[in-house]
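The data below hold one chain only, encoded as structure tokens and taken in the form predicted alone.
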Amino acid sequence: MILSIESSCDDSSIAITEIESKKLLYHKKISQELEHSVYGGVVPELASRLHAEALPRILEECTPYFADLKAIAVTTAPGLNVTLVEGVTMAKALSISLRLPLIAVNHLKGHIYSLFIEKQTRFPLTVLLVSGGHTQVIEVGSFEEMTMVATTMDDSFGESFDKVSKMMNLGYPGGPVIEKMAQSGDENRYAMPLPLSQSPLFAFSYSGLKNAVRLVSLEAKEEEYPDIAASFQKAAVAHLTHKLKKYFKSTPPKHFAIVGGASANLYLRQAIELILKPYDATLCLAKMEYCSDNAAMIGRVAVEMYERELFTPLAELVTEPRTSL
């Protein structure tokens, strides 16, 4: 078995892997989304703290696991570095006290096979990877061909729907706040501007979006934050829309997948099957529990790793900055 951390951002996670099987054997996730709330975003140090209470009280659960486990993984980038720094310690002390071998995780990666989890895989893939820190289309050949073809130049999908919450004051996280209030309004009532719309580049945007938004709700009364939500992510959804149907005119998709914590947007969810209909291409998708940051999806590229003996000594585990795969 394996044992993997996640603490890339504000969830506190441990899963158990069986390695032949591929079967989630424990998996236990600590949100902290009560108590960013109130600041309406992650604070970086206060999400390192809750990171030290709450992953050695899970790891508790673990124990009877100890004596079958094969190596243990963790996510060391993209991510948060307070944050990471405290999943990579106790990685470290692990693999210390129970003489286990380190495996090092992509974030990014651990997204990607969350798709996989309890499953085999299945590739060529397209994946549109939609979070709060990325917005991103990865071809995937395989687990060594991975290439990112587009990313955004600013702001991401999902760090676009916070802040619009965040302008509202509706709360944190903003991503289930706004798509549940555009439910009942009119997205059609705000012409916003479609992103890039214009340029031949295959990437996206969110910050002028953000800033139209903004400027509409300064004078909005709240009665009509309904109608401001519906409009937002209709134009949010429609750029990645946009974008992806002038990229399919080059390369036709396949198998296509949405992954990450904006994935478990149903809106979104609807726009994408609706452009893939032409091609008569399947869309893949996680279980929603796995959509957002979790250490199964960590497990799961760790197995992948763990049979081609992709192990990280001890001293070069560390942090990185990276922010691709």
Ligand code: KG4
Given for the second form:
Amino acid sequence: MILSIESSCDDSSIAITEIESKKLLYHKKISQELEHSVYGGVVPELASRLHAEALPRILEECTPYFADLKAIAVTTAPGLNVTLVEGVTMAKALSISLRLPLIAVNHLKGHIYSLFIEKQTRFPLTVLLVSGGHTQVIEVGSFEEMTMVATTMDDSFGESFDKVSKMMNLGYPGGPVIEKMAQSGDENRYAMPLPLSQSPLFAFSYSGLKNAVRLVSLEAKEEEYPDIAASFQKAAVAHLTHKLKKYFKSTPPKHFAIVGGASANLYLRQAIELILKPYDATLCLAKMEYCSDNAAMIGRVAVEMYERELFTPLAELVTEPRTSL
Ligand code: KG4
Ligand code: ZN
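Given the form predicted alone above, I would also like to look at the protein as it appears in the form predicted together with the named molecule.
Whole complex next, starting from this chain.
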């Protein structure tokens, strides 16, 4: 079995995955959403302190598995340095005390492998990764072949929901709040700009849209918030579908997947389903509980790495400043 640790942002999570069957045997996550909500976003220093409390509490529950462990896996990038280091330190301590090799896992690969937890999924896949830190399109041929073909020039998709929520004082994380509020709003009430609509670039941008929402929300009364949420969500999703539709013309999709925390958004899922229809392409999604950050997806990548003997020596295991795959 492999014990995996995730602490790249505001979720403390540990999982145990069986190597041969790739089955998830244990998984627990303690989210810090409530603690960060009053600030309208993640406060790194507070997140770090909360990981230091939560991770050992979860680890205590894992002691019955210790005798069967073959490796310790941990997210090393991308993420907040002060929170990643909490998981990395715990992984190193476990590696020393249990005499086990270390596996350094990339968080974005983790999101891609969330598609394989308690589900049958196959590569190749065109993956749309939408989270709080990333908005990317990745062509995935296999574990070894992952190529990012588009990314954001500024804010990410999930982050724009968080910021719009903060503007209206609706708390953090903004994604679920804005999606729910949008259900009772009129999405055609406000004309929001479609980002990069004139640009030939296959890239994303959310800062202009965010500022457009800011201008509208400054003038708005509370009863207009649902209309703002709906109009914003419509534009945020239209930006993704607009760029993807263009991309599909040169690269027709066969198997498409949406991963990352924001892949839980049903409005987004429906919009993507619509643009896949003309191509008869399948849409793969992770189980709802594995869309947002979790250690189960880190463990699933770690199994692949264990099989390939991709271990990292203790002294070389550090948090990395990288922001991509
Ligand atoms: O993958 P994740 O848990 O953490 C990162 O790796 O960033 O994603 C969290 C992000 C947050 O920005 C959150 O607001 C967004 O995913 N999110 C959503 C929804 N649920 C979570 N965004 C839009 N609609 C949702 N339903
Ligand atoms: Zn994530």
